[in-house]
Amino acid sequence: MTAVDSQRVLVTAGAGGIGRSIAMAFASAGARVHACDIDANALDELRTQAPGITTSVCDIADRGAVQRMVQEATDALGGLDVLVNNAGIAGPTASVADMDPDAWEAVLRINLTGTFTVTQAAIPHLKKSAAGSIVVMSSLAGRFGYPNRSPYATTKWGLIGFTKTLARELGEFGIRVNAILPGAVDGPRLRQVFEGRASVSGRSMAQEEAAALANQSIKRFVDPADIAALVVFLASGAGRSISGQMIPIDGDSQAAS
């Protein structure tokens, strides 16, 4: 069984939101953590709150920056046991007919290609670990069609295929790969999504929130701390037999709307 307090962990987009919760959860459990993010100020705040966490400024859409960041992370940590692919963007809210092609490509470049680039750079280091683990952040949008969110949904479905493929390729090296599929996660980003939906639908923010919760058995949005706890569990020895799985954490959502 692998103890979390002996792990070396890299979290992408680790300075805010879900990523920050994940980085803090691992650090609180005694793991050594490196967080990268495009927001330098947020990284400064993270280091102030958790001085033991090392950081890098990185745009994962930039292949050269990713390669430098992964080297910085493994140098700081002395290797790598856990990669949490959390970085991604929500993208535009528009129908396929009205979608800006450049906006479409921007989402694919970060959510899909960026995740690929980070993972490819990390694999040689993970192969040296006694118990490597990769967690990929997909979404409720990786299970259902998502009206007016085609780039986001497409990338989140793509990450499912990426996870399944990685699990098959890396299993022989003892590296486990799983995807987490959060539903509506409470926080500023969710409010932005509802604002975007409201601008398209003509409904109010309150109506959009009520519509989202109507699809769930549990009538509350997901706490980022719950997602962080799931990531820590999957990366720990308790999850040593779990790989190639898509794990929803969404209050039992029946659709994405």
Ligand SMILES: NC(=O)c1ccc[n+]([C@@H]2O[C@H](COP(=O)([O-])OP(=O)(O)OC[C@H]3O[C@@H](n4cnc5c(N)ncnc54)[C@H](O)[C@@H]3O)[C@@H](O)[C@H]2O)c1
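Take the protein just shown as the form predicted alone and give its structure as the form predicted in complex with the ligand.
Shown next is a single chain and nothing more.
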């Protein structure tokens, strides 16, 4: 079985949010971690907090920057066992009828094409691993329709097709590929969403939160540490028979809210 403390891990968008929790969870388990992010200051802060983690500034929508970043990552790590394709942006809120086509394309460039570019550059390195693993960050929005968030939902559904195809292509090389689909994640961003909704609806923050939780069996939002633990498990030897799967982590949500 592959021990996490022998793994070499690349996390995209690893300086903030969920990616940071994932990078820290692998580092805490003893893995060697390289994080890339578009935000250089956040990467500096990450290195201060976790000096063992190496970093690259990279916009995953920039193909040349991705080639350089994957080279830096594999040089720093001495190879690659685990790729966590975490980077993704929320994109605009508008109906399809009113959608700005440039805003639509910007989301596809990062969420879909960026994930493709990073993965393509990483595959030759993962093929050299004894137990390669790729985790793709989809979303609850990759399982349901999501009114006024069409580019986001479209890319998160697209990543499921990407995951299932990659799993078929890479299985013979011992590389497993799985997608995870988090629901609403607890934290300041979610609070801002509720504030925004409350200011439009005239309802209180608590009412907006209750309305969102009404869609879930488990009445709390997802802790980023739980997502990180799932990614560490999937990439570990304990997950060695799991590939081509889409795994929700959302308190049994019945809608994208």
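These numbers were taken from a predicted model, which means no experiment stands behind them. Residue numbers count along the first chain shown, from 1. The term rigid core refers to the maximal set of C-alpha atoms that superpose within 1.5 Å between the two forms.
With the core superposed, Gly64 shows a C-alpha displacement below 2 Å between these two forms. The rigid-core alignment places the CA of Asp39 less than 2 Å apart between these two forms.
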